[in-house]
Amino acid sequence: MAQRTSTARPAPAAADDPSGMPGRFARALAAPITSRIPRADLDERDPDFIRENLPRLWLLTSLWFRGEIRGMGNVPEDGPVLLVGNHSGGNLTPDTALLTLAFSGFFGVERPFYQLAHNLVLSMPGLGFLRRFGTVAASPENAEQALRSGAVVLVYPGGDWEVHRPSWQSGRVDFAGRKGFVRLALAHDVPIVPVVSIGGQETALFVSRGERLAKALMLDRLFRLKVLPISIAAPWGLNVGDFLGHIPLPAKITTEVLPAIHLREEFGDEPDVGEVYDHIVQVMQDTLDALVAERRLPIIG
């Protein structure tokens, strides 16, 4: 008797499948703006540019965010540091804006320093010059390059996911277990310094991450995006993505930068990134509680 072969039917794509119809269709939405984002290059920064905008960063961390930071002497004075920070206030975040004004205040704008954004805000259009100010693209190959060269970079560990948190849970450090940072410390045997903020939750009123409405629509895949935020800002009412940003309600931030954290020296020659990661996030949150205690009204401080 002949033996009876089978022949399976192909299976259909899925609805996330990169091979299948929505997926080329999505990649095809998706291109006109992964073009714009730029490849990452230290030397665009640009010093003189950062001078001759110092005083339009006053005027807009002093006097429309009442801007206070403490502890900058907690910095080393020179070679390569990972600042830490907690992360608040959508996709313009004035915790950055304050911190780049105090760094260059304290240590001048010679210093190189960096800091880490996910590559659609430097798409965004309108804010390339945030290049010219030391933003590049985050991600591991831009830190470590940065560190080599012996630049303070600061990172955001919580990333969209802390950023976009809802405005009730602004006291809250949310970094969602991403040890990244604790590994390229080690790595690269640099110092880690904490920096605490408050008040960038305050200027929207952020209503959902929207993480569901992300994977419905493929973000993650396609932009590295775990939310589609859905907040209530000016100018336009219910804002869905802030991908043209808002206009940021004057709301007191401040920022507190904490003792340099030496990991072999305070963990062990072999530490334990997920202790040293608990240890951390727990000064963290020890440091924002106490600056919630200190808050008397949202927006007013």
Second form
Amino acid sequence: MAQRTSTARPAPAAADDPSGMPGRFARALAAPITSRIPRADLDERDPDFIRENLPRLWLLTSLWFRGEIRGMGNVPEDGPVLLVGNHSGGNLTPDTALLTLAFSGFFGVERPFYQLAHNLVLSMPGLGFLRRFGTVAASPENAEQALRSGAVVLVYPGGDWEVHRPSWQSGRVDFAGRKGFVRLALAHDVPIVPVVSIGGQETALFVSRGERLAKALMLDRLFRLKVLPISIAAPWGLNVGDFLGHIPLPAKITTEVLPAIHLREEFGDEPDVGEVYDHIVQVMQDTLDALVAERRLPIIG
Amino acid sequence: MRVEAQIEVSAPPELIWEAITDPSRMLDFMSGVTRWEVAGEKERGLGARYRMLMRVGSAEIGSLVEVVECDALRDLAWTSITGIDQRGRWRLRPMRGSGRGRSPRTRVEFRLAYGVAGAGFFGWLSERIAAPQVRGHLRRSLHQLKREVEHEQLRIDAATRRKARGRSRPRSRAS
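For the form predicted in complex with its partner chain instead of the form predicted alone, what are the coordinates?
Following is the full complex, with the preceding chain placed first.
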């Protein structure tokens, strides 16, 4: 449920940092956190644990978020698949909880399903259980390993950038030009299934990504964090960073799973990465526009 | 958690049995069920397997189920192999006094026990919260089954009457 991302780029090495005093101080601060980032082990996913927690997810998504998911049948019945979603809800993302429940309910917990997450999410104390749900750190190696094993992999290309967008941009798909997922799908010749959700950005009043603040504090270099989000959220009021999470408002979450896109069938043997990226973002944006049009009131849905 | 519903249908058990054992007809009357497809070589009868999904709350959830009891025209029971734990049963019983010159009537009972073993308190809670919706699906399914089967029975009765009328007509014109 925590913020996930697919930033499929290696983190800049700490050695690249400026050698000045602030750089050394920041490196010292980052070391204990980065050392907590676990190595990806697909075997950590625990189907029994997921199954036993489905009722909890069901209660959360059905009662609190009044979730509604459509089109799960669009996910191919077998073989590796790359699910590509838009990301909403700050550090607590209800759309991921809904998708995990819907996937496990639809295909059964026996079908391997992994979610790529930001390094920091996996290194946060108390979030170790996410690894048992199949969450692995976002890196090209982990994604490749999961797809090679025949699993379904969920990526949120927009990652921390998109998930903290201001609430008034709720109806915008913003992948910030991150095209790693297209290269990944092409390299493994797997279909892409776009997943579009609405409602997550109404679970708090997201005011700003705080990207300048993040840059000033060198969070982008140290933790791959391009943002230091500022929001008004329960129970904190003014919430900077959202590191401790928040109590999300009970906004209705609606998710639509779109038909699979087989890249080489639709774009030829040597698809242009930019063209595929534009197409997928456009398809997702059109779907989100329709979901926005369907929504009568914020939070209520 | 076990939920059940029952209804009286003005039709013989044969017609109802045909409807509930034919996987291609399940979606015609099963409420909330979004998928009921054959998983395996056997289409019906003991050992037949189906992949089923029911929309409850925020998602479609279901199981791979196998028919474990098939007492023709009386009982059909299935249990889950993977997915949500479930045990279901159709129970058909001809009603007393029906069939002797009167139109046949059958009592149909639909039972479903479901849950997630080992899910603890939240499992217990979610089963109870889902119960009204699941019970609603069962009741609606029975009403839809009744409507479908009774229409079929009406068509059969009408066809029988037409046939009888045809037989009783004098053949003088033809000759």
